[in-house]
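Shown here is one chain on its own, the form predicted alone, set out as structure tokens.
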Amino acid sequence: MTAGGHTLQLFEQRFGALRRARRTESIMLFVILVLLFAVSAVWTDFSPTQILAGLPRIGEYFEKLFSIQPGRDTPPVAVLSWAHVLGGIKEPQSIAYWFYRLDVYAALLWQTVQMAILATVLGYSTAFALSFSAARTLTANRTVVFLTRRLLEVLRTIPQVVLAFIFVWPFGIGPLAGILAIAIHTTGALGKLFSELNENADLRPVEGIKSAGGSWLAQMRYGVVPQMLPGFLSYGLLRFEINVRSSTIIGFVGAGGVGQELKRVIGFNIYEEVSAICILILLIVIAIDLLSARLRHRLIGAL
């Protein structure tokens, strides 16, 4: 056998062994994932049979939503005609009838948006300040990096609803508790993202400023921030969208916003008002998403 033939045979043997090892590894990984899924399904009572049995009941909500309630002793009558659905504000269960308290919903939604704005500004500012000391490539003191990262982990680990519930106790029911809860969680979430952005920064501008006698703050201000500013803006706008949705949830524990009203109407099974609030939340989230996208593209394009 020639040297070339021996080399080819050796290559094929090693390649075959590598493929068998990869195949075995993939099979083992698949088996582990299946076992983990099975164990999780058992522990959490996840049942496909129960899901299939419950799916038809989803239609019951819409049936009650579009049903006229003639009286206490008379069963509801389902009405799905266009004349009924698109009827006036005095037509029971029509879409216009859902929004008979639109002024109240609009005020609460505006309060929700204001909560998200304040919480995002507070959380963004704090996360921005902490992100530089949490970046391994920018801070030489490993103790400072370790403590800052653990602090950010604690801030984003506690659920916002739990934080809001805690703050309702000392500050009372209202938006303040919700603002503080969302701001703390935003600080932890954005701090992690911002620190990872900073670690990807090109260090040559930083070293140039340092060699010229610039302070650590000057190195961050002129060497890192201009590089990472598009990422900071993008993550900040994304977090604002998330905070708008979060503001509607934490209202369930009395932390202000439209969430408090949503909890009330759900508790009383007022189906038309639940639908009206959900539709308005969806519309405001879509509007903020479109506005944020335009603003993000304009700001990043101008840099």
Given for the second form:
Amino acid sequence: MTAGGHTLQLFEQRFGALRRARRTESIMLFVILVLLFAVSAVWTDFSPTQILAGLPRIGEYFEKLFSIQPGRDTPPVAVLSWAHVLGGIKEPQSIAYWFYRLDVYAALLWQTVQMAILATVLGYSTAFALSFSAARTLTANRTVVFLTRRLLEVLRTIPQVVLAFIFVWPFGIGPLAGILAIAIHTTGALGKLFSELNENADLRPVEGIKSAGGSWLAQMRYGVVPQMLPGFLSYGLLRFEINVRSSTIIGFVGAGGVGQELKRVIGFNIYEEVSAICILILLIVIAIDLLSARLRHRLIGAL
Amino acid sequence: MSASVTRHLPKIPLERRTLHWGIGAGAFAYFVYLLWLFDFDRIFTGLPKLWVIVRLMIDWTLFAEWDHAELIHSMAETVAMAFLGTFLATVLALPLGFMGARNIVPSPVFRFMTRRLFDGCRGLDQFIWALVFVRAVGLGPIAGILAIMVAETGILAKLFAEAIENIDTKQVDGIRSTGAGRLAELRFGVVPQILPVMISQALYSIESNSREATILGLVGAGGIGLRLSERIQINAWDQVAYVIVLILITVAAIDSLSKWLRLRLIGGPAARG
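Next up, the form predicted together with the partner chain. The previous block was the form predicted alone.
Below is the entire complex, every chain and molecule, led by the chain shown above.
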């Protein structure tokens, strides 16, 4: 009884101590979080009142979206009914009416996707070329590895919109600046992923080719690439999805694609066109995600 | 030697080979078409101009005259925006994640709607949300915070919902068998299992959002982006380079801080329950 009581007491003691320690840790974490929150809120003038002041304006957006102005100086009349919203293209402010410039948007969206394709191909190729000298296990020269890695790091850390903004000066307004910016970012991001894949490569094929007298290039081409191709392709497709998103916004700085048009209609407060473009962007992004997920699964199965 | 090796390789049928070459040639032709479509020859006229810009960028002789206080203030504002936006998104995403999880909410209609809501938040880029919020709440960091919050809520809620769907049900059954209520079941059965995922995801999001937040200022949503765009517009390339270096340093610092925190919070023996 006494021995049992002693053990129980010891257990209670230790359990209590552990619980207290854990509780203090939790409280401290909580306090730190609240402090960080407060500091950030003060630093950015973040206050609920300002958000509440802005909320009516979001309502205003929907109000304008679903109302017609019969004359130039008459106040807008709300027209919220299913018959109206789902009405044909002739009915002002119906959903079909939002898309009255669908041909223009479709052309711009197609341009956006093509920008993403080209940027991904260019970035993929450069990343592929650089990934072998960034892999520690494949390249003996430490300086080369270090320099390649730092280069890739810088390429992927500079925001691509900033890069596009800078490129607009030498290369002119248009898709070219955007493509180059996205391609450079892709090189940095994919280069890192590829080099990590390369470092996990099985070295036995490489040694086999080396022992047969193959050059470094031959070792990479026949020893590493065949093992890594499915990984490379699947990362490339994932990057393509990301690049489609990026190329929808890169137009804000004048670097081509649908972003340029979106910026214009937001600037002019053309609400139905804003809605139309946002919906189209959403649709294309989801469609590309699904398509690329399909392709990736097939590739992984096939290779 | 190589001839004898090739002789023993299995022969690929001719039609397969023709197909492969056809696809290759088609892809190459499309690539060339794209290069032509987007005027890639302009690169050659642009490169000398880019070289001029690069030369101006590395000339930091006026370093002492730049407005360092303003730039560092904006940089801190950017980090604060990223932190606040991600924090609010985590708080919002937790209940939403529960609502989107199959094992918590059985109704498929409701789940479908919440899932599409996440997709909607996620599908539009933060940058577009920033533009929308700048119209709604005016210029300044609040628009940026709200943009980060909305876009990140979509991402985090989806990840949380998936984490909740993949939990071990035994722990929940254990809690239920003691006669606990529904809320206690979630609190002690589900939350401890998804907490490590939540913490590491939230930290990772702060990291990536501090990168992303640097550009929100370009549309007037606060932070270093506004300073950067001002300097690009007046062609003050030396200061542009300085701001980019500032961004690189800040992002690297946040990366290593969050890596350390992640190890400390999840990897260590004091893993929380």
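None of the values given here were measured: they were computed from a predicted structure. Between two forms, the rigid core is the largest collection of C-alphas that superpose within 1.5 Å. Positions refer to the first chain, counted from 1.
Put the two forms on the same core and the Cα of A41 is off by 2 Å or more between the two forms. Core superposition places the C-alpha of I32 6.2 Å apart between the two forms. Fit the two forms on the rigid core and the C-alpha of A21 turns out 9.8 Å off between the two forms.
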